[in-house]
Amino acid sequence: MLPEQIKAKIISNKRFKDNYWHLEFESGLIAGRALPGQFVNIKVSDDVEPLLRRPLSIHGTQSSKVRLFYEVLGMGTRILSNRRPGEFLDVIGPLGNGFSLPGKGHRLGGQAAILVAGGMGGAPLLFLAKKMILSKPLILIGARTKSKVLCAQEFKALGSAVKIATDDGSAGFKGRVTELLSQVLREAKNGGDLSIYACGPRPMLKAVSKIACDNNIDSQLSLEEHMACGIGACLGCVVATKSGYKMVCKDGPVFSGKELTW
């Protein structure tokens, strides 16, 4: 189904912690058709400057309002922190192809899979695991130090269980996110038909992808790239797979972790 471009009205605009904002539009139509993992392509100001589109991953869909969470970085994403409710935001979307759902019998101790954010990873794995409610996936999520942790009480409303991972021991576990993957992993007494589903900086989903293939576990890796067009015209945003080069805006942002050459 091709993506629309349409005028979305601003429902919400808020800071909620340090430079993370939570972003709500108005929008049945995308609001319909999203897809955990799927992304929009938003032109922030009205104005020629800045030029590009800033792409942003769904974080949720209620009705007809469609959720995003982001970061302030740049000057993009700065000039939409100042947007304001009953503004009107050009947008795009639903872009790119998401997550692929699990099918009856993916089992870990009673968790049907695991879920793997690092740092902004807890935008599209959020949407993900409203999806996957009755299983209640496990949820691991790393930060650099505690007060890094995105997500994690979102993710508990659902009532999924959740274990935190920080570089600095603040919160959780002491390491990296994908070393609690690697001793959640040992410590599960019935690993059955498992799936790992992982979105956040690119070395970790490299180690994602090794640590998934080592016990012959399917992975579902969102990449974080930068791009410009979003629909698969600009050839921005290309990355190298076993079958050749795809590009993340459109053949992804979800690939298998099988598929990828790192």
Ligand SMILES: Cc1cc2nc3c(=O)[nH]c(=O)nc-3n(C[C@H](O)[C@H](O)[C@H](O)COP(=O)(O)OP(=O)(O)OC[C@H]3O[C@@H](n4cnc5c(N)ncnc54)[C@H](O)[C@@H]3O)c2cc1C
Contents of the next structure:
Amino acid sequence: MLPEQIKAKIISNKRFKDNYWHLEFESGLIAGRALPGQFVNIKVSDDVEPLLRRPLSIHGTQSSKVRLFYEVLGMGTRILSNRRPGEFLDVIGPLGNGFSLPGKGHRLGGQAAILVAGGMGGAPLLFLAKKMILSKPLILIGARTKSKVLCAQEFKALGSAVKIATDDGSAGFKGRVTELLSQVLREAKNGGDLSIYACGPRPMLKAVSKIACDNNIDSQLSLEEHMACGIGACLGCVVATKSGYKMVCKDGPVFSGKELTW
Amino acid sequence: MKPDLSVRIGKFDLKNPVMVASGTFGYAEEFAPFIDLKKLGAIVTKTITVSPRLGNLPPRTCETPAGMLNSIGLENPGIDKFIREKLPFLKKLGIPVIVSIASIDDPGEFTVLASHLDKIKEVSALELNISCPNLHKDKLISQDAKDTFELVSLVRKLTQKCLITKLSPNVTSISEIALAAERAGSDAVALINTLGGMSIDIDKRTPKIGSWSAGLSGPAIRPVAVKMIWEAHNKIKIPIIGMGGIMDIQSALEFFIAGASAISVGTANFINPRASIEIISGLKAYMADNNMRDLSGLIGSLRAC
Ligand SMILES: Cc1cc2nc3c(=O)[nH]c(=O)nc-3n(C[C@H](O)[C@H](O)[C@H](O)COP(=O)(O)OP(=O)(O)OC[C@H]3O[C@@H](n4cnc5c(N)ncnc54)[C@H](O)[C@@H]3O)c2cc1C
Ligand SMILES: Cc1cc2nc3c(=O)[nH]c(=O)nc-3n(C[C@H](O)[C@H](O)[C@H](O)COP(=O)(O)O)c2cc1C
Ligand code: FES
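Same protein, different condition: the form predicted alone was shown, now please give the form predicted together with the named molecule.
Every chain and every other molecule in the complex is listed next, the one we just looked at coming first.
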């Protein structure tokens, strides 16, 4: 589906906790077309600073509302967090190629898929989990520490089993989420028809893709790269694949683990 | 009174003087969802080389104060694939298509490029990119008046098409280089390409760009561009296509007043895909408000303060 540039009315923009925010804007068009894994590109202010748009994943849709989940990191997201309901946001979307959903017949003790979320990775993955209606995916969430574990309640509310890994052991499994993933796969053994979906920091995605390959499982990974245009025009956001450089904004952000050469 | 926006660039006419800059508009199809491409004065393609190029190591872009750095490294599919896969869409638009071309190792590559493009009637002009800062050469052709003269003379002999020479701002005297291009038979000059720049991640102590240095574009470079257009305008007679940080009609007007016959919208396309179209309507309104029948009263109309 083609993207559009729209002025979207902000419905709500609220701090969720710490530096994490939820923003909802009104756009029947984007809500209607959005697929899990796609993103929107937002001009946070009319100013020349920050100059470029900021890409954010689609966290969910509800009738004509689009929901985003973001972390305030620098100038762009800080300005975004100051935008008020009723104001209009310049949004381009939906952009990119999202996840492909698993077909019927996937089984892993009732789980069709495993979703691995590191850091803000829950942003696109929650939307994906909502669309997996045939069978609930198993969710693995990784974070440095308990307070940084994101989206666990929301995934549970969808009826998914959620397992947590923290680096310091303050919640769930002590260690990396990828170690937890290996453990889950060892215990399940019958990985055959399973898919893994992941979003998070690059090193995590690389490890997920290796584990998936070693277990002969398909993986779909949502990548980030700095974007200038977000629409495939500048060739700035490339990532190395077996068939040369590909654009994260247009060919991705979701790539098959088998495709990437890291 | 309906103002006449048309302008002649060397051998061809534009219905309006607003084009889109090489490398910032892909091959135009990327912008089809956002604007009516047929409204543009002309489209300049990403720079094409004889052989396909992978381009530079990522990360390739980063943001800087009121600007951005890029080091794409002329990633392109090569001339054959460009003609096969990208040109058909451009041809159908019915507006002037300017193909940007560059040589990588040997000026002889222009012979191949020109021989392919010269026979395609929808290609209105060739833009010689002798000013890309991202090929990691010690010196760019457009950083030397003699080299510029020799290269443009060589390509001039190879093509009947309108020839535009694109210049680098990383020079001591832009007018000297522009003059060399004019004397060698260039029909127009395009300026400015990006300015060499660099940005550092202080936590990692690494460059923010994979190939270390890059080209700066956006509003940050606008005053540099305006001055260079003014300088070149004072020295040469061939038309100038001005660019560098044009975001809207106000910034576009600075370029016309400084002496540009046409302008190119670059980085602004990334931020507002409709920027070029909004500039066209802004220009119409400005001319009507100022009782200008055509662009002759605007181009180079700078007065002393
Ligand atoms: C496809 C995609 C989806 C994303 N989804 C989310 C999401 O759902 N929630 C979320 O919190 N974050 C998401 N991000 C990351 C988000 O875009 C950055 O955190 C944000 O741009 C930071 O901007 P800033 O001005 O606040 O910080 P800055 O200080 O400018 O930058 C902080 C970090 O963000 C990166 N960044 C800045 N500008 C861009 C840009 N134009 N393109 C890509 N990266 C950039 C920088 O390289 C740096 O690493 C996503 C990124 C991509 C590419
Ligand atoms: C991402 C990017 C890619 C570019 N690629 C090319 C190119 O292939 N050939 C070229 O002649 N100029 C290229 N340029 C330079 C632009 O055409 C233009 O000269 C420059 O960016 C200044 O204009 P601006 O500030 O409006 O962007 C590129 C610029 C950017 C930002
Ligand atoms: S951000 Fe421009 S091509 Fe992806």
